[in-house]
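Presented below, as structure tokens, is a lone chain in the form predicted alone.
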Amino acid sequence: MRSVVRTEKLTKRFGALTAVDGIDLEVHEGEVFGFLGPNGAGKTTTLRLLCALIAPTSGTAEIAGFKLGRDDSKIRAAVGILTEQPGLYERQSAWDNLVFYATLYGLPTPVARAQAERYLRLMGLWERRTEPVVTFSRGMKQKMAIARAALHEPRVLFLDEPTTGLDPDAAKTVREFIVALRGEGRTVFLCTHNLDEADRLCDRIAFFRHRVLRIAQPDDLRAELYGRATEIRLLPKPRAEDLVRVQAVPGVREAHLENGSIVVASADPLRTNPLLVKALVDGGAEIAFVTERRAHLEDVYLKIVEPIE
């Protein structure tokens, strides 16, 4: 997959304080980073950073085929980003925030008309479009936010908590939108704290402590920390038997009963989950469901990002 952000030892001080350091990154084209860590851990500067809005103390970082530093210029026209604040004209009306902003992206006129349109219907503002800003609620300036930070579609957008604050209708529409933006190819960089939001949307991970402290797919994590189990609901419950022949599969590496369910630990459960319920069917066991049982990335972030001090 071709990369669209590397970075190498990428770092930022100020003063004494190292906010980012030494960062080593590489982001694929069409798909959606998720960048996790506490508060105060450096992930806006890191934003900041690979936007060419601050420059580094020391490192190298190219994004979107352009090199920090030297083609800044260039990047600030290939990315968007959303920030903390909105940042909007706020008596001005969405429309005119909206042309306004794509022609200082330099669309011309009749693009940056259509563009307005067609970000304001994503995000659901169409029929508020004549209206001033400051009248809107704190999700609606978000998802303006959002749409004038993807008005020139960039390659890159990177996306400071997109969802804070926002209702469940709002989120949903933002959630919505950036799995729109990855089936058109485009990169989403995306820093969270919500860990749900994260689970689902995200092709892969960095937690980060001021350094990266490990990147993967979520499921990889899950797997490596806690193993991957199974858990076969038996009715009306499992019967000693059952856990015998559950233990005597091969490929199973531990099962145990947990209310009312047999879990079971394995390498490859594509592998052997049919081979436990041939075995539990062939003696007689009636199964309610087999489902995976998967740690919540909540409890991965902590075992990753809670001991560094």
Second form
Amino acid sequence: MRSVVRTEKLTKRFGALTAVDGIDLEVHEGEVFGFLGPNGAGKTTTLRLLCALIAPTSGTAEIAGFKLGRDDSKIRAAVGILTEQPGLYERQSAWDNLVFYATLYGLPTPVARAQAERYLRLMGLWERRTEPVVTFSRGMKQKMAIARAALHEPRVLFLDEPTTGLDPDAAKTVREFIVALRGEGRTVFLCTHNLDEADRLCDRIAFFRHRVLRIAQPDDLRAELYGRATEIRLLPKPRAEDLVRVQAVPGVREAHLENGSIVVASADPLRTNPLLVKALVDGGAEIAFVTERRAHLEDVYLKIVEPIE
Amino acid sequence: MTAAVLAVSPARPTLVRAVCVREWREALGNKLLVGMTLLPPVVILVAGIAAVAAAAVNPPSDRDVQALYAAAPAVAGLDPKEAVQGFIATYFLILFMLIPTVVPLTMAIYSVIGEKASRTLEPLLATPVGVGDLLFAKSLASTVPSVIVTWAAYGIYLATVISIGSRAAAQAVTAPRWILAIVVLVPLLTLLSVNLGILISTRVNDVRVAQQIGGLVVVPVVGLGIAQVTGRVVLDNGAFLEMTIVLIVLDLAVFWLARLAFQRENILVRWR
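For comparison with the form predicted alone, would you give the structure of this protein in the form predicted in complex with the partner chain?
Starting with the chain above, the whole complex follows.
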């Protein structure tokens, strides 16, 4: 898999404060990469570094094949960024905003117009293209800002809190857009506090507080930190002997009763679950559901990020 | 499959045109800014024409004439009515030189402080555009309307004074030195005011504070004008040339300082 973002010991200091402390990152082409961390962790600074908006104090980075510090203008042409604030020209129409930015990205006029139309339609704003942005709702402004960031078809799109403050409908549009971008082979670097969203969208997640604490796939992190648990609901309810049978199944690490279910932790559920079902059925139990019990990403986040506070 | 990246750095003329058009649209949508831009030239123009017209119908007293001859030796010896009109016409020409120090300052301040307030600078700086080019485009966006407004106001004043004023008044407003001043010094003064406005705007967030600080640029112009009208300083061709050179040097120095302040990292990290 090709890397589109690669950093080595990338560091940014502001006086005595080290905002970004020697990070090593590798983000692959076509993946949605989550970047999670508490407020003040240095996420926005990292984004600004990777978009060649500010210079690193030390370390190196290569974005979309261009070297940070040497090809900054090319990096800015190859990436798009959604900043924390939409930052739109509110007295001007949606159309004028997008065509203006398309021009600044060097798109020839016919292409600029075609791209503005494409993204306004994609975001469901085409019918309101002539209206000043000041009349738009927060969700519409956020969609406009995302359209602006993607308008020049960047290879990497950096999104800082893209769904914060949006209603469920607008948030869904944004999430679908991110999935569509991944489908086109684009890379999305997603900064978010919405852990459920990160869980649903991201192929890999980096937990960050001034330095990268951990990078992994969400499921792997859950499995590593909490093991893989299976929840078995029995009718009418589990008996003590059912629990004993389950505990005797090879591969079971731990089993307990919880809210009318048996919760079983095992190293390899794919191998253990059929044995569990067989043992229970052989013992006369009536099984209603067998489901995977997933730890919430929030638990994972709190376990990785919080302890160093 | 990855779709092709479309972006490149835009050509400078394209960038300048895009930034100017956007800034002018924004300015035209701001009634306060339009009012503040048009008010000074309109007031100076109307007052100038009214003063020349009034001097044409009201003969001055002997005492006023003697005082005028003493204060402005250039008009000494002329017919009193002619002398007063010539003096007034010249005096208002100096006020025209104030327009390029006041009008673009407001536009330039709004252009930067407005963007700071609406948080539009970060997306703007995320484009492949060079900050020097962006600063140049912003300077031009404030300079061009101000120069056009000043020239238009001067044109109207010129035509009106020639048609209603005395021969002395007409000679005063059509003196090659003043025409040259309007053509050459007005753009230079405008650029100075604009870049000073931008420089100040990088440090403050309040439009009124920025205007108060920037307003100081009118002081030397007013002082020079008064000194010239009262005969204390004679603005001959040599003096105009020296002023032009000084203004060019000042323009370059202030643009350089504005360019130093207008750095991506400064704007994003230090500007508040």
